[in-house]
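The form predicted alone is given below as one chain in structure tokens.
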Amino acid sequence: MSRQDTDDRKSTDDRKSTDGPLQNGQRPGSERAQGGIDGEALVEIDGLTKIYDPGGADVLAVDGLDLDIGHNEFVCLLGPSGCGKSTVLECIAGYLGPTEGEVRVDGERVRDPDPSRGVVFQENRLFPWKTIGENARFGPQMRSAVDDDRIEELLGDTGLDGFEDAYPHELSGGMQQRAELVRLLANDPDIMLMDEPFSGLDAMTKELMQEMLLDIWEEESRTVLFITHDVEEAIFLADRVVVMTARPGEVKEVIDVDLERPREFDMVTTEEFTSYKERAIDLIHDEAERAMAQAEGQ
């Protein structure tokens, strides 16, 4: 698809999404996706466009995306594979630079990685030659800011006390991801960027990790951007679910999740939760089909 074709489709989609009143708290993707517990944005994404050049052929991954994330807010990016979710996260982290547009954190343009923006990936990035305790201390050591009491507290909160001297390969997948959370939080980030961290876990472990993450988030009062393909996971975790289109990634719609906190997993069977889930599935279904068609076309 050419850039002009993309611009034409985007213009058409914008006209459609502004027709008619808002329903059920959902805002159309053409409006700026704003949010925040205190009404102020910590992360501001303005017109983010990213073009990759694999083998000399331009690939428009993200196209003019606008999104605000508030202080202490939990936001999930939900979308099909290849829609640019990870690209957005890596631009916030400072690992990638936008082709157009910009990302600002606390009013400052993001140009490089910074320990205030911690990242957890789908596959853990623990150093295999270091113990769990050494992994947790590595980031703070690089900043000469090790707090052993804090690390001990985090290990206890995540059920890893007693495993400080174990190596990553000696732990289960769920325990490794808990160690990743400890590593992340030991570095005291303001923003937690999480790229499908629980997707490789079995269903029961995944549920426990989701509840643990919410407990930590509520206690620590941090800002979270969480990427997932899992509709139920997104609704359970988030204050807002940002549904993205198939490539090129844009904001299709934002769902405000007005479910009581703290949340426990038995709420997934409630009528209110099911209503949110059905809405999200309806939004993502067409995008998943488009993403599949794109993949088959390639």
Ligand code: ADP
Given for the second form:
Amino acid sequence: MSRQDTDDRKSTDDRKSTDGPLQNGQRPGSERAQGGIDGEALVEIDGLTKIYDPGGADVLAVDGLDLDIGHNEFVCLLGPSGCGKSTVLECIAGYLGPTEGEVRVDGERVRDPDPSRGVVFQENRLFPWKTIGENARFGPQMRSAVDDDRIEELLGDTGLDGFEDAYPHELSGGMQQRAELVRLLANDPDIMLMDEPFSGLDAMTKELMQEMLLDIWEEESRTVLFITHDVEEAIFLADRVVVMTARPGEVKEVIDVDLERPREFDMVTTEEFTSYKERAIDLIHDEAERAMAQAEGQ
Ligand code: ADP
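Since we've got the form predicted alone here, give me the form predicted together with the named molecule too.
Every component of the complex follows; first up is the chain already shown.
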């Protein structure tokens, strides 16, 4: 793929996992949302419920969500704004504790954040007073595990060679997000938790970032949970797209995306891709309407 320096599986018993785009190609879900998982799940989310309590007014954000994510799987969580996607991600990250239910990683209950679960947000978390190289080294330094060769390799993989001594404000938005990816990968996380990381970028940069992320994911063994409200982005990236309901967030349906890999952006115009896209739009449309009605009612 080209890189430019200038930028620029719940299906609880009552829910389904769709095997491909065919309307009548649906098959009943497995016990849990684990459609494409071979073997043991890395992440197990069991009955995750989160109630926020802003000023005594309970907000039920997520309601009894079950989901398994396999080792090295790329899962996209797709849903309208406010449906609880970030809440789910932050419970996996260990930033938030569930009100009910639990999240397990490798069989262990998540209680706190851990470098093995790296998080990227839409707004990068680079330290503005540190250079790109210093930002990348910061996490490993905390664990006395700096690997300069690895950081150099990551800078190369993300097209940031020569920018090691630059400060974040000297880079374009897309380059900052690439630096954020370097920072994340320098910590060698088993799980990459990505919360709409590209949604602030222009369309062309976003496509390049998606291709670059897939290149990195295909080269290295990582498990990714990627949050988006962009249907095309979800289908392009994922092995499975988990479509959520409007708040309170639950799994509405899981789409197994059986598009060949490696994926390149020109596949978004193919009939097969369009078919997945139509299916996802169909599923999310009612939820988006409900989410909008909720927002207007607030
Ligand atoms: P999404 O990521 O899908 O946009 P969120 O997980 O951010 O959704 O939020 C789900 C719901 O929980 C929303 O209605 C949001 O307003 C509410 N919410 C999120 N965080 C808090 C909080 N700290 N206090 C109160 N309500 C919150």
